[in-house]
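Consider the single chain below, provided in structure tokens and representing the form predicted alone.
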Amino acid sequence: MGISEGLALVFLNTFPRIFLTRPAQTIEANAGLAWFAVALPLITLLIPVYMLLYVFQRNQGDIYAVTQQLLGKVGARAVSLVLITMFVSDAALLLRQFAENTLLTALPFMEFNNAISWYTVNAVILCYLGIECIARTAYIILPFGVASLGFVMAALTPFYDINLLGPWQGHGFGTAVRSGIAVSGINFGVLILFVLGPVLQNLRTIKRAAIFGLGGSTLLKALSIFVFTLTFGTKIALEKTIPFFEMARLVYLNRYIQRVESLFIMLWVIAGIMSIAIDIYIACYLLTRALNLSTPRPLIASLALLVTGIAMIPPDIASVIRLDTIVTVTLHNAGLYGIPLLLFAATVFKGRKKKSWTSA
């Protein structure tokens, strides 16, 4: 795989929450500076990326092999367990939220079990086709998805009201900085590039895919929230549980085509399934490496069933949204910043130890 496939994997794994309730939560926490709180993590996310690039310059292989070289087999399995937990929890949270929102917006009479099963089956099929198939499909779909989002935002131009952006400082820059960094864990999908490692050819490919994937995803999310605030204002935003769907509903083309939200729902369903499939595949891949198996294929169905079971545990969507925030702030942040820091420290320590032995 090359830069395009890596970029698409990162983009599709870090972007889908823009279709869920996350933008409304961000606007509630930051008011007029919500777009800034979303854009800010792009700077902090480059720190773990560059730490891992430094580590991978001095150690060969995927993240399991590199961790094994630095921390031994036990350390590699412990780091893999943390990463597996992160990807499984993300898949379960996304699965539940996308299934619930599909029932809420498009299929209100469908059974919940059928909706969540439909997402799971499609994600499993993608996983069996392999990560290269997922990445290349994502790369083909990505331009159409971005163009569709751009079209929705452009079509809302007549509704823009610059007065709705005020007060410009929101709840304060300090609040926006704290809020943005606290939930930056939703972008932990950038670690996929280091999990797959050699599949992406070389470090130059990984670096460019990480920067362009994260940059494109973060800036489009910030732009979407900015346009939503410009269209609805911060007070009305608090009443909309799925802000981007409300933006799509506002678009009226003409008397023949009329509205475009049905096409928009197809876009979010595709993005949701692909993001869930990427999470499940990466968790299976790490499990395969930790257990020294030859292929992840036998694990896919079992892990998907586990993800579905976890997704169905919370009693309602409000509990899922609260849980999503808690998991992002704790587990995903810890993994995103803690694992690169640990590997970076081990690489520096190992380098100094080698140097001292050589000097002696």
Given for the second form:
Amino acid sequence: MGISEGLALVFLNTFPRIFLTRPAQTIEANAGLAWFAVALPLITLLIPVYMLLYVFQRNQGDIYAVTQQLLGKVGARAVSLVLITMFVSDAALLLRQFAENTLLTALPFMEFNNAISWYTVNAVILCYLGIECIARTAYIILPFGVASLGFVMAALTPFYDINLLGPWQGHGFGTAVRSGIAVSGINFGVLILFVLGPVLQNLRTIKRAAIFGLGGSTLLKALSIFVFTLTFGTKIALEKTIPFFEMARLVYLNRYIQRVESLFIMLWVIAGIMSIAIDIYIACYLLTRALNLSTPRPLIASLALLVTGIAMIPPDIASVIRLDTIVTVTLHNAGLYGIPLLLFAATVFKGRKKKSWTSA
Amino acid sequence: MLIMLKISTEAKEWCALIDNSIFIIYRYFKRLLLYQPPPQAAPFILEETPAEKPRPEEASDPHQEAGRAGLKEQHYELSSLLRQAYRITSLMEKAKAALTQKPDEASRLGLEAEFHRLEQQQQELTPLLLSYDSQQDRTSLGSAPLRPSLEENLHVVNRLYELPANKDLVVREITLPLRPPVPAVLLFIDGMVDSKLLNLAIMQPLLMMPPPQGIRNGTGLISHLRKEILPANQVVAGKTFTDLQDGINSGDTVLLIDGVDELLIIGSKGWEHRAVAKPTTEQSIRGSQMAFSENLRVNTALIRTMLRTSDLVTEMIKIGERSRVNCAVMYVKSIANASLVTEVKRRIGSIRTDYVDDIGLLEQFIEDHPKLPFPQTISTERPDRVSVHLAEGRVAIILEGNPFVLVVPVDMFALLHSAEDFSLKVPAGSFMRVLRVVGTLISTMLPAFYIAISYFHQEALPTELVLAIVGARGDVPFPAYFEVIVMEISFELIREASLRIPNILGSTIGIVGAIILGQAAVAAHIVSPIMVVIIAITGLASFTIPEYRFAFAVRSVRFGLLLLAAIAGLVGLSSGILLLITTLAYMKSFGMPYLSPISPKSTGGLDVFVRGAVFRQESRPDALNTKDPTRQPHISRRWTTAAPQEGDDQP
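Now the other one: the form predicted together with its partner chain, given that the block above is the form predicted alone.
Shown next: the complete complex, the earlier chain at its head.
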């Protein structure tokens, strides 16, 4: 895999929440500065990325191998366990929210169990085909996704009202910074590049994929929220549970091109399935490494079943949204900043001689 | 008296009637109850062979089986020894007769030569060799080496070709005019050789050749015949019965000589075959108008006429255990990746099957994903197309008796290219390609999209269109997906039927059938007019795909997407599209990703979705990893870099 595939993996794993309720939550927390709260983590996220790049410059292999070199087998397994929990929880939360939104927007008469199974089965098939295929597919789909978003945002131009952005400070600059950093854990997908490690050829590939993938995803999310605020305003935006769907719903070019929101269902269904599949595959991969197994394939179906089971635990969608925030603020943040910091500290402490990084 | 007589007559008649009835009933029951031999012979029943279902008594008695095999071996050994004994007796009688009369020099030499031959043959009749020969079955016998005895060799040939029952093989006995004369045999298959060539270039030189001086041993004779006597353009020596069979089965003539444990395969192919004609499935307005035929050598020559380089290598591989068919692997040595060539040869060479008579069968034996509907090779009948691909660094596979050539490896986008894309200018060529891509997308998704929208997402349609569709469908009692299925199947039936109907009528009946069927279906309220329009557009779009097998794959995918759309609307359709793209990303054609150069990203050489200017196509497709990635220099039109000079017209 190269930069394109790595970039697409990071983008597809960090972006899909834009199709869910997260933008509305961000606007609720930051009002007019919501876009800034989303864009800000791009800077903070570079810190763990560069820390990991420093670590990987001095140690060879994927994140498990590197951790094993620095912290020993027990440490490597503990770190893997944290990462597995992060990816599994992310998959479960996404699965539940996408299934609920499918019922809400596209298939109101479908059984909830069928909707959630639909996503699971698709994700499992993707996982069986392998991360390389998923990454390549992500890379093919990415331009269409970005172009579709661009189309929606451009088509909403007549509805833009600059006054809706005010007050531009929102709930205050400090609040935006705190809130932005607090939920920056949703971007932990950037760790995928380090989990896969040697598959991505070299550190230069990882670095570029991380920066472009994360940068593209974050900026597009910020732009979407900016346009959302510009179109609906802060007050109305709080009432919209699925902002992107509402934006697409507002598109009116002429009497023949209107109400195109159903066409965009295709976009977020594909993004959702891919993101869930990436999460499940990475969790399986880490489990395979931690248990010293030869292939992740036999684990895929069992883990997908586990994810589905977890996804069905919360009683309603409101609980899921609350839980999503809690998990992001705690577990995902801890994993995203804590693990790189730990590995960085261990590398500095051990003072290992710099080794050239080669692909496996 | 008369009355008495009358009564007596009536009584007799009654008795006769009763008697007759009783016997009829008796005979009926007798036929019913007692065994009767069947009125006709037992019908033929194709029973299982002993190999499939061993009989219990045979399976349970290995000693009996071994004993039978032992008897067979002994019979073979004794027969060989007996024939040798006859030959010795014959020689002794000849020697006796010669000694009684005063022998001249010629007869002495003859007897001496015959004695040497017998001596040589005697060495071959050791118990160990005889035992080995006798244990060989028909297949393994083929790989055995030739014997010096012509009689023994002919004996093996009889076993191999089931002579004299098999009438195809001609055994022409001749005597080579040597000193002394030597018996020989020409073997060929009637109908596969050129009679004129056989008579003039083989028989005549052999029968009329001057006796060579000082040549006695077999190798010398073979060499002499090959170099000085036979004028045929291809004369090859062989040493085994495999060589003999390959030669005869390929339409060549085989020469066996008594006392020589070698044979000569003399080129004499001359069977009837179709001439080089115009392409029938890949017609073009511009460009070459030649198509491959069934003759392998004609096909390789056609490619060579297009790609005139000594670097073009043609390697031959025999495929099939029973019918050994020639398969040519062609590549440009200085361009094609060596590991690709090795892999192609490895896959072809490792096929173990009775026979492969069709390039489609061969394709299924060697492709990466035979269970997926997407073609992983280019199949073409145009030599110009093969030449272009060879020059790009691909490998061509040609099978004897097939007018289609496979080119590997292939990416999906190459299947949307047509032969004359480069014969047209850039805008025209690119436009045609975009049109094909659009056609492919329509053909894949339009019915599924219609079903998804009309079932689950009506809000996506303008109100007027929804009303028009509802109005048109008002009288149709079936659901939309039933309509689609009915129309799709009808369309497939018409397409399939028009292929089977003779050429002159095929297209007419196809069009007439489609129109009548469509109108009748609408009139009968089985389908709505909008559905006819959708299926017609879909069908028309599918014809824009230049590759037949790819079009078939698209049709298969269409049905899958239709099902998903009927179940879950656009959610189902998007899942289907995602799985389709991932499957395509998963596929490989001879190690090359199927979606390259898009994914994984590589340099496509301005020849992917659209085509670039010919003078800007400087590099070969990156994914092929060729030995020489540069096709032409950065500035290929050098006339643009300098003004015309005086004397430019001088040679």
